[in-house]
Every structure is written in C-alpha cells, then in structure tokens.
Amino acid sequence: MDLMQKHAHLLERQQKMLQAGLDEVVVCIDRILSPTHAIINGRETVLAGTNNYMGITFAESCIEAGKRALDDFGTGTTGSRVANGTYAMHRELEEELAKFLNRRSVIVFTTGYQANLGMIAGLAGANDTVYLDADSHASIYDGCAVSGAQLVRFRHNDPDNLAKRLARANDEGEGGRLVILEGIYSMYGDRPPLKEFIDVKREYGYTLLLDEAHSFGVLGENGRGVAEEAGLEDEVDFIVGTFSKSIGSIGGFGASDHPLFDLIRYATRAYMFTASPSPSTIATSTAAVRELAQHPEFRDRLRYNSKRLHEGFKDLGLKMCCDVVSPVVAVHVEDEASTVAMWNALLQEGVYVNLALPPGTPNNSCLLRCSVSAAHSDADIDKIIELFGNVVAHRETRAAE
C-alpha cells in the first residue's frame, strides 16, 4: 500500500482552492516592510494575521540584542539543554522571564509546541487523568497524547461540566488531576471564566495548567496574562507559553512556584532531546521581554486597535465569534468554499487574514481569523474594516444578481 494514499484526500482540499485563487498554506510573503506590512504577490499588504501582538519584531533593542549574540556566540547551540546546548544567556532568558511572570522558576523550551508537550507530559503520567477544555490547541492535544495519562474532555469554557466529570471521577478513584486552560482561545478569542474555574478546583482538588500562548504580554496589568487580569495568579500552579505572538521570536517556557519544578528538565522528552534555541534567538527573546516591562504603553495601543476593529466589524454587520474584545477577531462565514473565496479577495484587495477551517476549528466552523497588532495605525484598522466591507458588499450583489 502507498503510504501517501491516505492524503489523498488533501490533495482535492488543496486543488479545490487552488481554483478559487491562492493556497492558504504555502502563501509566500516576498518581503517584510514593518510588523504590519509585507509584499505579497508584488503588492503592498496589511498584516491581519500575524499574532504579532506586541508589533516588537522591529524593535532596535531586539534587532541589535541579535546580532551581537550572532558575533559572540555563533549561529546554533548544536546540542540539547543536558548536553551542550546550555549557555549563560538561556539562563539570563529564564531569570528574566521569571522576574517578569513574577514566578519562582522558568524552563525555556525550543519552541511553543515543544513547551506544551513538555510540560504536559512532565506533569501527567499513565496513572494521572487531564482534563481538557475540548477547544485546546492541537498542541495540548498532542501533549496529552505524549503523556500517556487518560483524557477526559469537557465543553468549552463550561466549568459546571467539568465539576461533573471530576465527581464522577471522585466516586472511581484516579491518579493525580491535571486541568487545562487557556488564557485566550486562538480561535474566537474567548478566555476562560477563571473564577468559576477556580471554584471548581478549590471544590474538588486538582493541579491547574493555564496556556497563556496569546494572553502573555496581552492581559493584565503588567501583561502576565489572564490570571493576573482575573486577579487569580496565586491559584495558577503551571503556567505555559510561546515566544511567536508578544514576543515576536520562537521558542516556549513553563513557569512554576512548585518547589520541585525544575525536576521537569530531566522528566520530558521535548526538553530532552532536541537542540536549544539558538543564541540570537534567546537574546532577540530576553530583549523582547524587557520591551514589555519598559512599555505598558503598547498594552493600551493594543487594546485601542483591538476594540476599533471588534467595533468596525460589528458595524458592517458581520457574525462575529466572540463578543468580548481580545487581539483575535474572527468573523464565521457560512461554508468552506464562501470562506475561501473571501480570504481570496481581501488579499488581492491588499490585507491578509487567517484563513481558518475545519478540522481546525472549533465546531467545524468556516473563519476569516484577524489578529491585531500595537503596531497597527488608525489607517491600517481603517484599511481593514474598508476591505472587509468590500468584500462582504461584493458577494451581496453577486448574491442578488
């Protein structure tokens, strides 16, 4: 048997949109001009979908941070976390990270997704139950898979459900319980009733992870996510998150103030077993997370540009998947061919978007997925709402002729 055979089915998805315009997936950006602009097919476009939150991928401080790591220490580290892959500046990473988290302790992982299936799987074992919001990344998913524990779902921001399934557990009898969070749902943009969570855990026990992947730098005061915004930091046992949204790098950490937290640096593969970020990756990251300490300022632009394209949407009468304003703003179009068809359209009109569908989706949902920037200008969210509605106007006439 051809072991490909089984994409087959891939490969009509793929066709299919390739008769309606561009792949999604293999869209080339040909030059970047700013966080918020590139060349795409020769043209100038707006970046609607880049998680760059922060807009820090240009920042002076970041630029030159990586460079000099380049000169000083070379191009890679060569070698894994336990063999010869740690230098001073990941520890610098991680003690900075920790002061920022205010949190004991900070492992950096080579990216986010290994971050996810390192800590998961450092954390639950074959005898433990996790516990899963049914909406989690692919990465979680993963990591659960990785862990070999048991895995029970519960609906989406649902904690009466969850406390259902925990009692019913209770009369069973299990191993340790780990429940998953995220800070904000990479999708709709949702976040969790945290309060209501934490309820729930002081009710039945359980070990808390929150992913706060595109919350860090986002939410709360000083930009440690949703449960500082919550107020609710203390109840939070593990945190997990990227460097590829506010941080504008690549990489993953996990943050604890459990005493034996660093233990996970010799219990999970994902650490384990593959090469360190390499050195100017580490210093772009810690130049990064000192940018966020020194400007609240870039919190306030976000949530600005964050409520004006919610708002804008809203007015042009789309469906939106979530009601309270976050950097991710989706918009549901009804089926896949429509959604395809309007991603196609707004990028030749000048803007990029993600385009998001099934079974990547919550619900098998079809979605024109933005995520807004503090770099973004009033022009550009203008530019946005202009485009949308012009494409939206568009398939409205074509739909009455």
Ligand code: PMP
Second form
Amino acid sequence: MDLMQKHAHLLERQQKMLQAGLDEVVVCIDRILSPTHAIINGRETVLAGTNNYMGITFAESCIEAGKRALDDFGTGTTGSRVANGTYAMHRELEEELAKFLNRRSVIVFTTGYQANLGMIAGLAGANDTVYLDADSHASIYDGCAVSGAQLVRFRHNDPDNLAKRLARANDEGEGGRLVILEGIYSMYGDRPPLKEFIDVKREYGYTLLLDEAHSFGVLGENGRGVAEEAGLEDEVDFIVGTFSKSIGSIGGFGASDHPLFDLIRYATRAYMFTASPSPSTIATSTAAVRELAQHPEFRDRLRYNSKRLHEGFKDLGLKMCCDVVSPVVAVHVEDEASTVAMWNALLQEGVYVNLALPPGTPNNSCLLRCSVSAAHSDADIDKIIELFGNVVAHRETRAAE
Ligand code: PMP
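One more: the block was the form predicted on its own; return the form predicted in complex with this ligand.
First the chain shown before, then all remaining chains and molecules of the complex.
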C-alpha cells in the first residue's frame, strides 16, 4: 500500500490554486528589503502578512547582537540544554523576559509550537482534563494530544459554555483541569472575554494557561499581553509566547510565578529532546526584548496603524472578521475560489497578505488575513487599503457582467 496516497486529494487542491495563479506555499520571496517591503516575483511588494508586529527584524541592536553571538559562540548549540548544557546567554534571555513579564521565572523553548507542546504536556497528564477553546491554534491541540489528557472543547470565546462543561465534570470527579485561552486569536484577531473567563475560574476552579503569541509585546501598557490590558495578570497561572512575532526571531517561552515551575525543564519532552535555539537566535531575541521595553512608542504606532487599516477596510464595505481593532485585520470572502483569486490579484498588484482557507480556519471560513506592523508607513497602509479597494471593485464589476 502506498502510504502517500492518503494525501493525493491535496494535489488536486494545489492544482486548482495554481490555475488561479500562485499558491501561498509556492510563493518565493526573492529578497527582503525591510520589515514591510520585499521583492516577490521580481516586483517590490508591501508585506501585510508577516506577524512582524513591532517591525523589529532589522533593528540595529538585534542584528549587532546576532552577529556578535555568531562570532563568539558559533552557528549552533548542537544539542538540548539538558544533554549538552545551558549557555549563559540562554539564562540571560530568560532573566530579561522574566523582568519584562514581571514573572518569577521563564523557560525558553526552541519554537512557539514547541512551547505549547512542552507547557501543555508538562502541566497535564493522563488523569487530567484540558479544556480548549474550539478555535485554538494547532500547537495547542497537538500539545493536548501529546499530553495524553482528556480533551474537552468549548465554544469559541464562550465562558458560559466552559462553565457548563466544568459543571458536568464536577459531577463526575476528575484529576486536574487546565483551561487554555489565547490573547489574540490568530485568524480573526479577536480577544477572549478574560474577565468572564476568570469569573468562571473563581466559581469552578481551574488552572489557566494563556497563549499570548499574538498579544505579547502588543497589548497592555507594558506590552505584557491581553492579561495586562485586562488588569488580570494575577489570575493567569501560566503564559506561553513566541519569538516569531513581536520579537522578530524564532523560539518560544513559558512563564509563571509557580514555585515549582522550573521542574517543567525535567518533565517535558519538547524541552529535553530537542536542540536549544542557536546563539544568534538567543542573542537577537534578548536584544529584541530590550527594544520592546525601551520603545513603548512601537506599540502606539502599531495601534495607530491597526486602527487605520481596520477603518479603511470598513469604509470599503469589506466583511470584517472582528469588530475590535487589533493588529490582525482579517476579512471574510464568500468562497474558496474567490478568496484565491483575490489573494492572487492582491499579490500581482503589490501587496502580500495571508490566504487562510479551511480546514485551518474558524468555522471553515475563507479569509484574507493581514497583520499590521509598527513599521508600516502611512503610505503603506494607504496602499494596502487602495489595493484591496481595487480588487474588490474589480470583483464587483466582474460579478455584474
Ligand atoms: N500559538 C499561536 C496562537 C500561534 O498563532 C502560533 C504560530 N502562528 C504558535 C503558537 C506557534 O508559534 P511559532 O510559529 O513561533 O512556532
């Protein structure tokens, strides 16, 4: 039996995409000019789908730190911290982050995906139950699968639905319960009603893990995330975050005030059995955390840009995925073929956004997703709005013919 046959249907889908132009996986970025501009297919393109929220990928201090680390420590750590040793710079990054987050301790993982795997499997075991928001990121679902815990899904952003499920579990008796929420949901850009979820926590009791992947550096007065914005940090037991967005690097972290938190290092395979991040990655991440702490104006600029793009799209009459302004600005398109066609037209006109199609989207919706950067200029935001306007107008003209 050919084991690859189970994927044959994907070929058909990819061919359909290629008939419409390019496909997101096939797009090749020839050259990166800045955090917000690149050469794609030989033409200068505005990047509006990078998650480079702070526009920090070319910050001088980060690049210098990375180069120094390459010179002084070489290209890689060649192994896990448990087996091959911790570098002083790993510790320095964890301390810098703990200071930024105002948490007792931080554990750095090699990617954000692995941070979720490691944290969830480190916290929950076979006798425990993990309650997941239905729209949770794939890494959260995978973390739950790896943990062996029982998985219970509740309706997206619905604290009453979670309460019902917890009440049912109370009758049955069980082990520990871990609830996982995200600070900003990656596809629609919406936030959880954190206060209401905390009310449920007080009534039923559970441990809360908050994935601040898209909100770390972005929300709250000091950039600590949605919990800081809501004034509820004391209620969040564990945080997960990534370096691939506002930190502009790669890696992930878990953070907590729990006195036993550091034992996760000895209890979770996603930390123990994979190589630690390379010296240059660690050094650029540490420099980026310092940049975020020293430049609150990046957050202000990001908010300003996000609001302009959100309002510009609303004025065009686009069907917004979320009413609240966030740096994820996504719009609904009615079907897969139109979404692919619009995405291609946008790319040809000179703007790169994310094409988001089922099954990776909430409610199997078809989306064009933009992520805003603090580094976008007014002219960039205007251009994104203008090109969306052109593409929508073109589509409406074709529909009327
Ligand atoms: N959590 C969420 C909510 C995410 O959106 C992502 C990535 N998009 C991750 C975790 C994984 O992070 P990374 O890509 O840095 O591994």
